[in-house]
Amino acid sequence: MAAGTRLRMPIFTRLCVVWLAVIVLGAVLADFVPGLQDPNHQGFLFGTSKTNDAPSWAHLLGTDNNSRDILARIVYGGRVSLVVAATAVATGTVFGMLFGCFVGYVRGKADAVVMSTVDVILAFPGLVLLLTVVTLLGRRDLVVIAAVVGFLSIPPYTRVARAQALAVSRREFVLAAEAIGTKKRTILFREVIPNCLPGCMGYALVNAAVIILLEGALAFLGLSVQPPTASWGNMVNAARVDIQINFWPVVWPSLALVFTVFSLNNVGDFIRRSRAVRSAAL
């Protein structure tokens, strides 16, 4: 089946997959690409680089107006993006993901306080929870950020992992096995998560894109990991002040966070669309 589903993948979504692997790869691997420039380093003091200076040879995509490399800051600012996303969806997948097929299957009064603990949650204003947070801590890096981002992503996992539990909990396959007597733990771990687990995944790959793009609007309000850090974010806020002298430092990051959140969206979509391909057909 994941044979076919692999045929099936149209070849605009096979050019996301490409962009994503890209992306990611660099991120993990940026220490050791060789030629990529230190992100931080500003050449205008040693006098081997301009500020704002035009893409060439030397720095691909320009510099910025304190003369770092804009490819290098990039490709490094991508690890910002995509370790607060992947800390979402690990934190979201795991804990909210049992949580909502727990009482997704279960029901009854574990149900009811699960989700109103849920709905107080969402409730909160998610920027106000984290603007406490530093304040309190007196200081604004990536554990902090990471931390907040992925426990206000529980309560939409659990949420959604709790509707596929209550469709999969009357399905054929798990009351035959109650009917034989099964352990509602068994049942719960081998028939209800599982089959839960592929909507999460496609649910994942486009909340991944809504918390890349919050990361982006929390770095470009200043609110994200502290300069000289790079992040998509915090690169077009620095550059914005000199739009009118040289947009090309705005434009890159901006279309490096654009062309991402559009590939998990399309990737996300396409996983979603296969799994309701083969639930019909069962």
Second form
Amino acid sequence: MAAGTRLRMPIFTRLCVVWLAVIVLGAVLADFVPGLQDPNHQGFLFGTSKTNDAPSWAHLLGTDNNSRDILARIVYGGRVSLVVAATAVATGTVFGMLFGCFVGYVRGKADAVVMSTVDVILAFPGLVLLLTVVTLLGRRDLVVIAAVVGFLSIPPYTRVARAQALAVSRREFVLAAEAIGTKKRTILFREVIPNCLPGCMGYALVNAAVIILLEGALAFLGLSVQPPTASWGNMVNAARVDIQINFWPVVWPSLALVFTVFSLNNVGDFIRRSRAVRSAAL
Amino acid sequence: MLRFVARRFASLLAVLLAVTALAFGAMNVLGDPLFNVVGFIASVDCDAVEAGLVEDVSGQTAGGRGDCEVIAEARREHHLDRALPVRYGYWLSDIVRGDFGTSFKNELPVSDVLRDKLPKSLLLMGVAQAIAVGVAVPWAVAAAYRAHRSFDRASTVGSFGLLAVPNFALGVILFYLFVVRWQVFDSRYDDTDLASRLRSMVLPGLTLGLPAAAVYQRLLRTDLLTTMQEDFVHMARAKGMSDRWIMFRHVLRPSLFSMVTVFGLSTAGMIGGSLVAEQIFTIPGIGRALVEAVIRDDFPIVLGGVVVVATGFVVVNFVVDLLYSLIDPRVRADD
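Moving from the form predicted on its own, what structure would you give for the form predicted together with its partner chain?
Entire complex below, previous chain first.
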């Protein structure tokens, strides 16, 4: 596809990309950022900082009710959100797209079985399902949370990929490949799946936003990664207790969530629109 | 129509069967079935007690039953030596008759606990949906009426922004503003009469309703813009009817389809949100009971709560499906 037909990225969307890049880089390189404090360092124990302190040069966003640096906790807390979202996207895309494209292309009995399973799993409200499975597994560390979220991401991706595959498998190039006697498996991997990929990617970003909100809610309820590990959700929950004293420790992690979710939605929406233009230009 | 309803009802029952089977199966495959019904005493080693190697401590208290007696009785009562599908059958016939087992915490029947909590959660859902629709309809009409002008642009950014706010953050911020700072509302749930109950539901209702309103506004605005291109709207305008009359009497009703469709879907988000909102605003509903039960490992409540919530969600979507086919007969024809 010629570059000229691409939709230009608006300045606002660019800002969103920059924010996402900052969050990702911050989470990955948190240990190496100069001046960033230990997110679990309780300064009041050593007389170096106060609890619920206002922003200052020492603590750019102030301190929380355990006198820990809020900026550092937000940067490290981003790790939890990102790991969970990345696992969800990776698992969802790989398995969901395989299942979805397969049943969307072959149809028939496999389609009926897989889709009714998907429907049953999606009959549970997301947070309730997540909460229950995490509880049953009895462990609340990042690996378990990420694994459960990843597993639960497969059904929605399957549904999206199937819808894409249904449309793609009626296109001329698939019919042509069938007409010249190409094997079904080859068509699935060479024609159907590559053409479903862009649509799934747009969905992946939007889904990552949903997952981040879901994990945030779980953490807020105190059922995600356990303190002292920082996550944006449990920061809001911890700060809630002292809201009469200091409002800002609630606001900062909330803002981090809002910006991240907004950016993911915005960029995902942009990818979806630019793809619509490209398919119209075909 | 009757055949359509009957077929949908059959598929509703099938989904409900599958949903309960999944919940029960997950509970018993991922968790310990004995623990699910008796709680922590499941870890008592009854073989060792019978062999006299360990004393059954609780059996020695005045006339109390030994843990092993309780365990043996639970094994009999819940058919724990039978295969999983058989146990599912027994369990299903129990819950159909309203027997969800007994809570570990206070030995109350789970059905009583649920019956006590469910109305509050339903009221919350109702208030939240009412707020969502009440906010979304005028908002969308105002935005569509002057589409692509400043108000519409601002409300597009506003609704995307609102969608990005996590419900727990929205709840905490509303709590801070209206309870802590301006003291408009009480921090405790007031259960004296309907008026005070509704008053206690305003803030949690906003917490759940505002994000849903943003979704509704986006959809309704798009549909309104489409409808406004129709000939009958131009006709009405040519006849010199007032804009307000045209928007509300001619344009609004045919534009409600998408909103009705996502009504069911948005319920899922609200159920998730109610876990959070009931926690923040201390409403003794199903969501709060579920979270507390999860923290305490009170599995009978967890299982009962999950089954009730999932059933409610499936039924809501069933009703929305029917409503939708009432509004738009083409859905029946497609089926």
